[in-house]
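So this first bit is one chain, no partners, the form predicted on its own, shown in structure tokens.
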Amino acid sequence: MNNIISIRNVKKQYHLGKTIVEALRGINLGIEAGLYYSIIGPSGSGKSSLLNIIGCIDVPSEGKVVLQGRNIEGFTERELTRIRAEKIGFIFQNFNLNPILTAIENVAIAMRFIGKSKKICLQNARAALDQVGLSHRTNHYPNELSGGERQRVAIARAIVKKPSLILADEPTGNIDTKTGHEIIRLLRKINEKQNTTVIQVTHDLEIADLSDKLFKLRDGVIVD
């Protein structure tokens, strides 16, 4: 079993004053390279919390978080930054994209991020772009396109670096059914045809019936 990620007993612990809120309590789960897995569960089991856990974004209360044979809590912040700029993709339910940067500018500022230089941004954004469907877009503003279109630059952004790991937070929360169906469609082929894993959160269980796996969390552990 080829693991990139193990997560070893993980708690998670949030102060709120006086009180102690347990995110986690307690989990195991081996993440395979190159499957595609859903994470369900009802508001506040953990969800978001353990996706932030896997994407090197929080670190754990307890436990440990093994990525590619090494153990993140030995990781500096800076060690931390580079694998979440370099190696992880990320795709959030609200889009998350700058309102005064056009489609390719957007997807570009990804690669900024790891030092490349203004010519081979733009290239390689266009090229993302042009995966997902959207090169007839490239130099829209977000308010400019729909739901669906904006979530495909976000996939494109997110793919842009060619990742190892895709995480993906509620990404067919803001869109219409079709078009949802139509985004984990491309989530998939991209997962099957650059051997990406990719990790979603969703509440919607005809998506997560379409992954590879499926974890069902409730009150901070894996149910099922």
The other form holds:
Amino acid sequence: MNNIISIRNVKKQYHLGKTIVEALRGINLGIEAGLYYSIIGPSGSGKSSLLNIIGCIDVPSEGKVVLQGRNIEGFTERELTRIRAEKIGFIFQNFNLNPILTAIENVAIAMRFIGKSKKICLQNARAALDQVGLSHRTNHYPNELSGGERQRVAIARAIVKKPSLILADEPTGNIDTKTGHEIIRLLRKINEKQNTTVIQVTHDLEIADLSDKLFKLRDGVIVD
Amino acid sequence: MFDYAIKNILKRKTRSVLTIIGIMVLINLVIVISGIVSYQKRVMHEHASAGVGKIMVQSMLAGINYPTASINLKESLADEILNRDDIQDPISGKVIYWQIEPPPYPNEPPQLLITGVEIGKEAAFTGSISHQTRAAFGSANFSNSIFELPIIMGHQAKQFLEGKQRKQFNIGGGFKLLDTNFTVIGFLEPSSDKVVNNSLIIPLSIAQKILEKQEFISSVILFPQRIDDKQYIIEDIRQKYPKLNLVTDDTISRNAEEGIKLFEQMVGAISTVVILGAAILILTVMLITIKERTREIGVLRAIGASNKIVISSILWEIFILSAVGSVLGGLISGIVLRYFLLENLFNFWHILKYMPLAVVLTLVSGIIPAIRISRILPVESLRYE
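Please supply the corresponding structure for the form predicted in complex with the partner chain (the preceding block corresponds to the form predicted on its own).
Expanding to the full complex; the earlier chain stays at the top.
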């Protein structure tokens, strides 16, 4: 099995004042390269916590996350940042586009963190926007775009650096159903054409059914 | 990340403009206050050096100020003091000082005053041991005047009155002072002695009459025949007239030094409060600015921005804002120092010296919150609302 990420007995606790919230209670799973995954489960089941740990933007309280054969516990902050910059593309539910940057600048900035020149970044950003069907909206600011268009810009930002893994946290959560399905079709196309592993968190079973593998989470554990 | 910083500045216009104004006000206050201080020091040193070689005798009540505000030294006593062989007769004499306009800044002579001098002994007041203030136009003494009520205007006094009355004075023209019509007979060239510059000089007897101070004067000015006689004259007068005060260039220097010290302490305290206040203000603005960008920074960190990139983008932004604020503050300070004070205190190097202050202060205030925010885990920044 060609696992790009292995998760072993991962637990995550949060401190909300004096209360300890157990978001993940011992997760074990392996992510194979090139597949399309969905993580489903009710609110508070730990889906986003798991995605954040896989994406190296959070660390587990217990357990191991093995990335490229190494436990991420052994990575320095700089190494984790480099992995996020080069290998992982993030797509958020609420887009998280920078309001002061145009669509092309929002996409290009993700490439600048891997040290590419401004010219190369803009060239690749234009190509990525073209790939998501937004070549006519390159110089628009996020507040000039519809929800679906904003999410396409976010997808372009995630794919511009050609990552091996795309993490999408409820990518259709803030858009209508029709646009939501278009977004998922787009992600699926990227997954198939570029062999990019995609892990998405969703509530929508119809969308989840389009994936290769499905993890069902409840109360911080995988139940199916 | 310079272009990103520029975009941030341009997009957050209100915050950027307010920050620039804050920095501008800080730099402006510091430059103007320190400009006035350095001007004051120069004036005080000039004032002290103007009396070199002079001995001034005045009443105990008159104190050791130059010029004194009092006219209570008996003229007969003054004549007795002047009656000695070891002084230079033509440049030793009696004077009266009467303030018309108060000093513009602390420890300065009045902005405009009447000085009554003896006819033929004008140089006792307008001269020093090395220099005699001459007339720029007309005459610097009353001896040859054909007018009954002549007046000589000091350089600054003329400018002050012309500005205030919005008219030009001419030699031979009239000038009304304390309900008396004088005729202008001369304008003095600029003097290193501010009292001379600010004086409207009239004959002593006329001053006594219009001020209703007949038989009284403010001060006796003595110039020793030889500089080596100075100490002997001082000791001799002290012995003979123990109830009188003697003011020498040393006294004026000492007074000036004390005045400068006091002024510096006062201004130092004000500047410290201004700088501290500004530093706290800038720190607060920076904290708020950076805090409100927590989520944005979280997104940047999540998509691969390193700590270094985040810090550099914030510091670039702070640097640009403070540099613009400093330059504008410097420009406004220059205009204030050049046009809005009583004298032109503009000094380019002085302004340039203080301009980096705001940049350093702002960068120092911004670096701590910038480092703190860059160290927060991306997931925590993303949760921030």
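Computed from a prediction, not measured in an experiment: that's the story for all the values here. Residue numbers count along the first chain shown, from 1. The term rigid core refers to the most C-alpha atoms you can superpose between the two forms while keeping them within 1.5 Å.
**Q** Quick one: core overlaid, is Leu16 moving 2 Å or more at the Cα between the two forms?
**A** After core superposition, the C-alpha of Leu16 moves 2 Å or more between the two forms.
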